[in-house]
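Next comes just one chain, in structure tokens: the form predicted on its own.
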Amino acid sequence: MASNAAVPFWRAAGMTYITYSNICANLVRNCLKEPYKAEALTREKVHFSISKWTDGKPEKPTIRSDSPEE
């Protein structure tokens, strides 16, 4: 059996490595300094398109921005 000595500290916390990288990434990002933060916070938005199939065949696209600050 393995120990729980090796278990990473975020696991012990009831993290996934996801949501810690996150955290970590936005304490990074709120400590620069001006015009590196707003460079930062700029490639932190998220752009994507949904589009939704029938009859084997997509639909138009739909086009989302999603962002922490919305």
Given for the second form:
Amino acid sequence: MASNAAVPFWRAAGMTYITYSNICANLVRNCLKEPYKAEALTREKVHFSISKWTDGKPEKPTIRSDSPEE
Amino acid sequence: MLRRTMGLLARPIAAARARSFSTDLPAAQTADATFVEAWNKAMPNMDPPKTPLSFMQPRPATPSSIPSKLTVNFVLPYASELATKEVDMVIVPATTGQMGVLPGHVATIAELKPGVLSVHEGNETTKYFVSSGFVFIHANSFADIIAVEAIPLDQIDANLVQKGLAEFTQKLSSATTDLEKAEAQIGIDVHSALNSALTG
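Next, report the structure of the form predicted in complex with its partner chain; the form predicted on its own has already been given.
Let's see the whole complex now, leading with the same chain.
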């Protein structure tokens, strides 16, 4: 069967496919023309909304984002 | 010793022939037969509840003759670009090169690289620039293309592409760690693909 030699360069550098794919998608979105770019930037944000529950009621949710500024 | 290894070889081959390939499967079933039988034995007066299998559309069987059209499902995480659209051909940017998919194509799974996807239907061609993804071609002439981002070519801004290409070429020369080099290389790949999409 195929040996482990033919790995793509990004995997050899320690990156996973999902990271590679997200980087490609972000680069493509950054090359869009103006009205489309603004909508695309909203898609770029990956975030989770986490709320802790106490006494059967959710507290204020915190939004955890994938992008480093937040 | 040779005769014993021949004997060992024969057994896996026989086992493989007994199992059918996943590409030759008949049409998928719409109801879970064993569940329905067991239910009818236990509760003969009630109708069996529907299982998820009955809500799904069954997979069409592999036809014996090559169909005339390819059915394409092109999906993105946020939208379904094409849903069971019948087309004549699609050309996908696989990592092994531009791959043309016609009806009757052999079942394949291909990883996509950043590039142009073109859908040919009659005399019209619709082109998208795809950032990355996969294409699953099934034996029954259904193709599922999944991508993270797909944009029509006229939405690409040429200046931004040039700027990006210059920026990443510069980053590659100044990169130190393997990861930085990989990121810069990805940038160069994506921007040069965008560039050729604009010019090609």
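Note that the rigid core is defined as the largest set of C-alphas that superpose within 1.5 Å between two forms. Numbering follows the first chain given and starts at 1. No experiment lies behind these values; they were computed from the predicted model shown.
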Establish whether a shift of 2 Å or more occurs at the C-alpha of residue 54 between the two forms, with the two forms superposed on the rigid core. yes
